[in-house]
Amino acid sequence: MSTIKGETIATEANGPAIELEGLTKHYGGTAAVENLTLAVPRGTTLGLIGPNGAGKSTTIKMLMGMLTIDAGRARILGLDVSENMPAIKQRIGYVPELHQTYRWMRISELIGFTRSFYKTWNDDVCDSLLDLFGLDRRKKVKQLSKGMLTKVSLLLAVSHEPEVLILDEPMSGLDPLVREEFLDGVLRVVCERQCTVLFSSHALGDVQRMADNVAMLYDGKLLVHCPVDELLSSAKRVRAVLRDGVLPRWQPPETIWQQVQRREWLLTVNPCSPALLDQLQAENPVEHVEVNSVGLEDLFKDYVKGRRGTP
């Protein structure tokens, strides 16, 4: 335990890297993210994910200091955000959408630049991702691609070896290449270093290879927040055909999504055990009824239709 502005504060090694309790942020009478509550256990990956508007980039801009935050708590290795985001930006890396940095540098002086704010900055990490990534150090910023750009904010990001890695879709709008090497990176650097990544993204494949854990925000809300594996193990997409002329009796309080096209009614159930499926024969005029996993993607499309009430 430390004590830092008069609060006592757990960093402990095994304490949560990310702690959000009861986050919220509203502009004017909306709420961007209301009551958000999440750990990210240290050395685990986690991907944010939810369609635009959802509070993805508001929870991360909050937790990096760049937006106060409402109501509720963020803390990032034991340290109230609020209060200690100098300290916390030492131990954390922060990869944006948009990389905003001195365009007339060359890389070499970027890195210098970059270099002086952090005491751990480790030389022979910066190196490695330099030769990894194929980044010439006397282009200038401004003759960069944005995939080029993008390698360049990550190894910005992590050269002093920081415990915790926030990306805030970083890999939007690169191309398939590009975004497996910046990919390669990341993965190198969590396994190297053992650290904490916090990602948001569109690419839910990305997401499905990379994380340990998922969130799933709608409309500012927690909707899911559990291990990858264990979201597609317990969900299913059901198919049942119905008989002639009648509609389903009893809908399973599990279903996330739903649609009956003539015959045919399709359903998203999580979670989905044997019981439920035996309620469903015995509840609906069914003749036939067939489970079948389901990918991420095609269960976070299930979600928000869901919300959305859209077939």
Partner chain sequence: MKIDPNNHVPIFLQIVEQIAASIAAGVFRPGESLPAQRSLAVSLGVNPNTVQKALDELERRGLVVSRRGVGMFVTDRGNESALTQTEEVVAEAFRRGLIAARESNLTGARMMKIFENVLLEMYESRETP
Given for the second form:
Amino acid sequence: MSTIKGETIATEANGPAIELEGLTKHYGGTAAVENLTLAVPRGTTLGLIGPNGAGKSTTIKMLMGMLTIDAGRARILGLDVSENMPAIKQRIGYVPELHQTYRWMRISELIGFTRSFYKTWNDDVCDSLLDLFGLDRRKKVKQLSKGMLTKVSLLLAVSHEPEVLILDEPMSGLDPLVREEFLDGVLRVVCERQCTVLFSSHALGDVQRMADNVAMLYDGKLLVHCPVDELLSSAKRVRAVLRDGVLPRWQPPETIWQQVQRREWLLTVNPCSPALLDQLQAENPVEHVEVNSVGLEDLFKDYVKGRRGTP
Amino acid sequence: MKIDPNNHVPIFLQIVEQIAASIAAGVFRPGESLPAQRSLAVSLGVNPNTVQKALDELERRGLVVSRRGVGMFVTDRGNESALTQTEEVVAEAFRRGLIAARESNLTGARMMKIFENVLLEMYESRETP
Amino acid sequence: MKALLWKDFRINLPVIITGLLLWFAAYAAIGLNVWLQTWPVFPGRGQWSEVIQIASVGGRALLTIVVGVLGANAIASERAERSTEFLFSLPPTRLKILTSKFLVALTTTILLWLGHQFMSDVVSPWLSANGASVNRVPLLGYTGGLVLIFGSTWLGSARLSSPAFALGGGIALCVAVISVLFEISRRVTWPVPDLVPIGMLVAGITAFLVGSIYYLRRIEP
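I have the form predicted on its own already, so could you send the form predicted in complex with the partner chain?
What follows is the entire complex, opening with the chain shown before.
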């Protein structure tokens, strides 16, 4: 027994901070999340992107033990979320999409309330974030603007120095200045410790800045999961000019999205390779081919459009 | 330094290019230290792992050298290497412009003319006090 | 646990204050009424003894309403205020969260009830023996009623989205249970002592347990 225990501890310390295995959730007949498998290594930041209803929030809610898991497993820091939630919650921080909390409390009361549940609460972290965000602890929650509420939410989620931070579209509907402050707060936390972060977002610029890896969800399924830099280097937008009156004959299997307009054939491919381009030119009646890099925002749109186009 | 999160150039490469340009411009001289990874991350608003990746790349290119526990220092040849790097970046920018020109079937003579005009524009505006 | 109790005390503070006011109001209203009848003579010890006895009956009737509101408020108020998701993201288990809510409601009820008990069993006899002539509330029946109203509104609170709906639903359930119980007691021919109060007690505890289990397993939206 003791060896098994030793092994569990070993995997817990070295294994990924977050592990999803075949995670599935159905609502009625439709799958909100289907067979989702991915891992977030310790100390890295994963940006979870996808259009509305892609299953980002459902995934995060299952991770937080707020939704039951229909099939598959989710583990945080090596612990199964359906069995160890109270222990896991001591070691993670969570910022929900809607920052709703006790409106009648003062910030100081809300801090005191939250603080009492954590063994590792650090007043210094809390105070420095209060200062950074310029929050007045005597203010009541109901007097706070949305931006201030989001900052309070972050402060409450990180002051117990969590090993994992989970943010569910934390910055939606915030003005650019508040976003900047919020990201600054998150970065400070990430820099202070080797904190693992999972955040879902619509703002791809923020994902590009904050995330090591990106996971793209569509219709509850994982489309892409890779390092952001790798994705940006490997994916290309190809523009080919077709000869008069002909249509493309061969389409690379790596195509994410394509469009033909007059003589212009646009394709987004991932990954792009010289071999692919050679074959493209050899197999198709094209005059010339031009290759450009493509930003995360466009890449995301192409993935979504490509999916919608195919039945 | 300022990074553009919407640019399609990976952020770590943007940081590499900008630090290289700063070294070439003499902001950081040989033997001097670069700002720490954490402070770079917070000031640029990017993930510290990304900054580390950029610093590793700079070290691989021989612009900086890491001294354990102290930080990153510009190498003796850092300045020259950075200039070479910058030349490479400039060449790449020219290449992109030339590709655009070729797309529209511009002749070599017209391209030279454009280049001369741009050059004159920039240097005249700089020399006039 | 202390922080949870503090939070639930604060959430229920308006109800608790209302409960205290109603407590005093019962004695003040009946006392004032008797004094007006004997005006300008101030009522004697014997009359006060009766007044307190009558008021404690009325006060207990009002307490059932307060208990209903406490039950209805317990879970649904947080859902209405939308603080549930925040609460669930914190480490305490749902059982702890629920226990704290129950303890605050229970303590409030017991204290208010003990207050009435003190007035009827200590203050009234101390003033005079006259109070003994007033019909007192049967303990078993009253406890059964309190448990039933609390259980029903608690169940409503666990299921419904606002305290008002929970109170309405809970009262409707109470009325239904009581009418069924009276109907049964009228029809059964063999003698069952205390069928109605025991039935209320059992129904109340059942509703409470069903509500609690529902809350513990419920997936909040």
